[in-house]
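To begin, one chain is listed below as structure tokens, in the form predicted on its own.
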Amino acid sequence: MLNDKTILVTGGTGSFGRAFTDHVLTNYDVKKIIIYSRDEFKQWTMENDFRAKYPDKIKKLRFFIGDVRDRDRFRRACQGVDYIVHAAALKQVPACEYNPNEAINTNINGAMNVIEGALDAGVTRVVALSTDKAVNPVNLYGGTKFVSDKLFVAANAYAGEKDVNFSIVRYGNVAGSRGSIIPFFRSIIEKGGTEFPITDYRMTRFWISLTQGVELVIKALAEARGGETFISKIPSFKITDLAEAMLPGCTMKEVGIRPGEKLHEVMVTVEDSYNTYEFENHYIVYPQIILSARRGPDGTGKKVEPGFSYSSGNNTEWMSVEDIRARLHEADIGH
């Protein structure tokens, strides 16, 4: 279903947008792909990168410098697209607590950009990117992304009748990606050290791969109707099992949940099990709205129980300290 489309990646520069546009190049035929980002040196790596790459496909990719908060430029951006994948923000806690502003200005302004600018270019699809801590927010980041997931929903009602339709995509942490737990033990590893600093012991988290999560990003393209949140079934592992797993006997020593931590990533709260159904390899959250019938349940999932929550805490498919290993070897992450 991507065959032919010109697709628009916002942040196509990040990890996942360099991810994505690989897997895009490999598997499907596409017209055009728009990496639209603000920093111009990350694109001029980026297009050496895949030129290198796929020397055959180099003249399907597009390089368009701008911001999503700038709503003019995003508009020029838009023009001919048939997807977007929005996957630019600004993501570290501590940052946004110190600069609320600009995460409002990015997070929230810049997704009202989006969902204004493809309604006026008659884009098809638009997926954004969310992130458990938009759920039951405790830090300026969630709740930035909250309420641009709350945006996106509420974008569907204004479609009329257009052909088109936003959803959600939910993830955690992606293994091994910047800023995550994973580079810091292994920058402690590659200085000689032993001890692992744990925030808590009971601390657990989601192991979703790049790939992974630009999977069920096309799938949200194929399959949304609009105002749906998508969500994989993946693994949980406990931190303490994962510096077991990289530093085998290593040291730890618990220091302290710091500000806006949680113990567990959250998926789906108690409160979205009304509208949440499960499949064989996701689940879908609907809007409490459903905006029209198209929109609604399909009926090919089975509803969860009322009072169904899933964490990284509660889950039910967990990774072992071998299993963390073998995962680390084979993505090349953990050393």
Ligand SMILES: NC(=O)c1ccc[n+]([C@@H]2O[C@H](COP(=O)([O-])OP(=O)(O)OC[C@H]3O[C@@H](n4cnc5c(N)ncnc54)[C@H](OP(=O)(O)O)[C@@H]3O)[C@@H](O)[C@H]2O)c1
The other form holds:
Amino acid sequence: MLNDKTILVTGGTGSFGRAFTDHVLTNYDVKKIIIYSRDEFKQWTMENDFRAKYPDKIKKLRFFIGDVRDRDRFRRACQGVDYIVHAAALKQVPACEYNPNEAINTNINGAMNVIEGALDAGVTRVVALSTDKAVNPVNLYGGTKFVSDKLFVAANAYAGEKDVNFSIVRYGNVAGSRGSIIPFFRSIIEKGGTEFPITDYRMTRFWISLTQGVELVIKALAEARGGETFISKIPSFKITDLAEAMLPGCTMKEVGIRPGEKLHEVMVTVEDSYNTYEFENHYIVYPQIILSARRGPDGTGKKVEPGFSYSSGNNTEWMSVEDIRARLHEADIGH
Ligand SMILES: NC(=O)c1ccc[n+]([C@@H]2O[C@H](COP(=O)([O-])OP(=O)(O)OC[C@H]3O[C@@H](n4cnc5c(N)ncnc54)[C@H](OP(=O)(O)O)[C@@H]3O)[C@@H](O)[C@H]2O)c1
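What would the structure be for the form predicted in complex with the ligand, given that what you showed me was the form predicted on its own?
Then the entire complex follows, led off by the chain already shown.
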């Protein structure tokens, strides 16, 4: 369904955007991928890397310098675009706490510009990336992404008879991503350390790779009817098991949970359960208010029991120390 389409990726030079572009160029024959972001150096580097890897396909990549906060510029970039993947965001929790206006401008006002640009330019599919931190948010980053999610759901109401839908993909920290626990533990090992600070011995996380995130976005582009939040079924691991997998026999010290940190990553809340359907490899949370007959469940999923929730703490699929070690090697991270 991506063949012959023009796709615009906001934040296309980021970790997700690069992985998405790589995956799409490898597996589909798109017309164009437009990378929309601010920093010319990141665009230049990406262009060079992709020119080396895909000399025959580089003409399909276009680089557009622009800020999602700039409505006119974004509207210009949307001309002729079929699909938008909205990945641009400020996403470091402390940076958002210290610079709330900046977080609001990019994550909320930027989202509004993406929606309006898409509606005005006749884009047919928009998928916005969200995070577990938008679920019952406890920090401003999560708060801004919560509002952004609401905006994308509500945008379906503005579509009228137009052939456009807006949906969301939600996942947690990508294994090995910058600022996450794996590079942190690795930096301790590299300095010769043998003791890991653990904020809470009970802490758990989901394990998702960038490729799984990309595949979920492509699923949403293909299957969304408007307003859904797509969530992958993925395994959980204990942080203490991760430490053991990265450095067998290491010692650990409990240092206390940090402000804004959660014990478990929550993807589906009990409140969501009334509108959540289970599929073979994913869940979909539908909006509480279904805005039109062409949106909402299509009868293919199974409604979850009322009171169900899906978090890294109550998952049924767990990774052992050996599983984690194998994944670290497979993904070439953390060792
Ligand atoms: N990484 C994770 O573990 C994770 C987990 C869950 C959800 N997510 C979500 O996934 C999305 C992508 O994350 P990522 O890891 O790829 O982030 P990233 O590596 O930090 O990349 C962010 C991208 O957004 C661009 N950007 C930032 N502000 C912008 C603005 N105002 N206008 C236009 N472009 C802007 C950046 O380029 P310039 O600086 O050049 O503009 C960069 O291309 C985000 O929405 C994030 O919330 C990420």
